[in-house]
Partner chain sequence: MISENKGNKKARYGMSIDVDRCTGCGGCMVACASENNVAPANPGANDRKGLTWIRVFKVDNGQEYPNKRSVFVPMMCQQCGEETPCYLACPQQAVDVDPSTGIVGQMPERCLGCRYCMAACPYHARYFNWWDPVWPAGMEKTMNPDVAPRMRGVVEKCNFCHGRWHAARQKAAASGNRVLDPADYVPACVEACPTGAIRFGDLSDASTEVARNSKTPDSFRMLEKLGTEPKIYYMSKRQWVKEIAEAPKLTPQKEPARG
Amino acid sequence: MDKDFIARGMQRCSTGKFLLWLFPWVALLIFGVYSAALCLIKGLNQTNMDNRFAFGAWIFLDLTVIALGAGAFFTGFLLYILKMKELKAVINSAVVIGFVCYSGAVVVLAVDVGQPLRAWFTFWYPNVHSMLTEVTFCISCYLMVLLIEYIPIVLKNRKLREIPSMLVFEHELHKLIYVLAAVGTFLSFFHQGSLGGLYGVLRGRPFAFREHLGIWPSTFFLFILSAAAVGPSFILLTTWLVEKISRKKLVPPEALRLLGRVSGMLLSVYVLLKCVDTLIWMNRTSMVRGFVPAQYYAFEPFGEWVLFAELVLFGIVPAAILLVPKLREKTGWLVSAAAMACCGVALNRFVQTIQTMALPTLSFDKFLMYTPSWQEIGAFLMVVAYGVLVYSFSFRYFELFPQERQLRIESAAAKPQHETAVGGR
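Kindly present the structure of this chain alone in the form predicted in complex with its partner chain.
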């Protein structure tokens, strides 16, 4: 019986209902695996990418997913290094989300490269000048760290902790978790940054190229900041979503508000620096290379509205909402602002990837667009389905929200006592 694996005092739906929930996601996963298999077996001609659009939907979505998954490292950093104890309520969920995001992104990358079996070459013959080398090293190391951070969550399962060695190992590993949190923070800083650096160093693409600070372009620092800003927002958003779907109270509202506040502060710093960076890029970096910035926005559909949406609509506006305590108190505002912040980062990654590829560099070349093929979309949906499934299993069998039990007891204590007695649900 799977009831024996569910922690005592946690309310979870019946096995049948759970299987019903899994069904569409498993179907999606099968479709996605089929799409990815087509790309692996028949080759990347199954995609609509081409020699000009060498990066497409996959890279854009990978970057977005990794930015959103930054909640794992940043929450860990806030909890274990800066000792914000309120965030203990969401840390397990954040680790699982981080793990899902990173492992999913790595799977998509493995489909995206032409010769996945040669991936080890990057480790064996690394070109230390390449941003992609930094990305590859840091993401694989950090995925390993996330996997180790996931172990204690799994071992805390009701059945597994009855095995003494599991219980003791969980305890001993958890005592050292701050080391892993610190290493994870270090690695995350670097790979979020080098993902940004990936574009900032492209001197052949003046739309993406940025001024350098030391050996890194400004996008290196902007990507770190934006990922750190949006990570907590995404944790907030997913927690809220899980609360809605499971119809349970999982975390105290203060934890969500704290996430929102941290997100708002970082987001405002990010938007400020991004504005400065954009001005420098428009007036100097791009001009020096002979490219008039207005020209980047002369091609539909990428008008100036993209810049406006990125900086104002999905930047300043959510940052302002998250910084006003009165608005933060209201769940509707809090969640909408978090969602807008997430959209902003997704839009930034989209612009960096897709607009960079779409814009011509040669005067006699054309502005090109591409629409992803169904195989590309399918392969990405595979990762979404995989993520939902891993999270669903984790939510059912592991304690992703340690305060759930206490909140349930508290709400029972607050309830009027004269409700009719109901047998165990």
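We have the form predicted in complex with its partner chain; now please give the form predicted alone.
Here you get just the chain by itself.
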């Protein structure tokens, strides 16, 4: 019934199967909206956050989502600025993923603030001494950039292209793509860094506090580098998942291998600098302030295994796999390394947010563990469901993968030749 809205030459499932796929995600979205409404109507007493855990599950998950969504700006930077033409096969998908991640993060932050009607205060009464002010401005502006980049993808819909004015509008927007890529890269670099710098300046939290390079703590640069490193891995991972779910070849293997190679190079640099930063923190920063580094890992479940998992298991190992050409050519190794890299950045954001708040900083403080309430979990699941729904509609009705049609034709042409060769033998 909706075949007239699907691009010509694209094969999609029937409307019934598509609605069946949407049903659980719509149900999850309704549950999430109910959870968020409770937090907005009754207040943040619906959560398990308090004065000690002002940064809870929402902030941790927001930081993770924003880091994974960095694939949008970095893929655009590689394609339009550095001219890596192979990434044209995934750029539309990267824009949708970035738009979903950033818009979802803004929604969760509105719930986290508790008074979204006063959200405009941060723009009208900005605290110029706070890194969060810069983060708010950059995220808001970059979300607008992603929206402008998403509009041409929508306007390429089969029905909308029949309207001349829409066709002209899409063509004019496409002329701005290089400017948007540069602006998006600039905005993303700064807000990713400021999110990390926020923890690096917490002098009252010696577990997170770091030495400064110029006016910025080292975490400022580490957050930028980690986001740029795992962004391509997340694009690689989501593309592979969409191919498996849709049972279609969407991008050439060269594009996925390039994403893996870029991610591997940046991840290796990040892990190296992260190890240096950790050694300086252990031998200088923490000791000068009277804290033995081992005491930070004396509380369960935050043992030394957390540090090992972050630096070695989800850092050095995936970086080594992605840097070896023979391993990148094998899909299993490539996808596994990309998934490990994404887990690594999630673990890093968890450590910075939850472990930092849980550890005592004064002699009379106690170790406190925090478990999110079901309302917090439901509000974030709302964002997950929203993201899946937006991406599902985009995949069905827009051309997220420009080479899909060509790959299907090539696959269909090669199949009879393969069958003839097998029959001949």
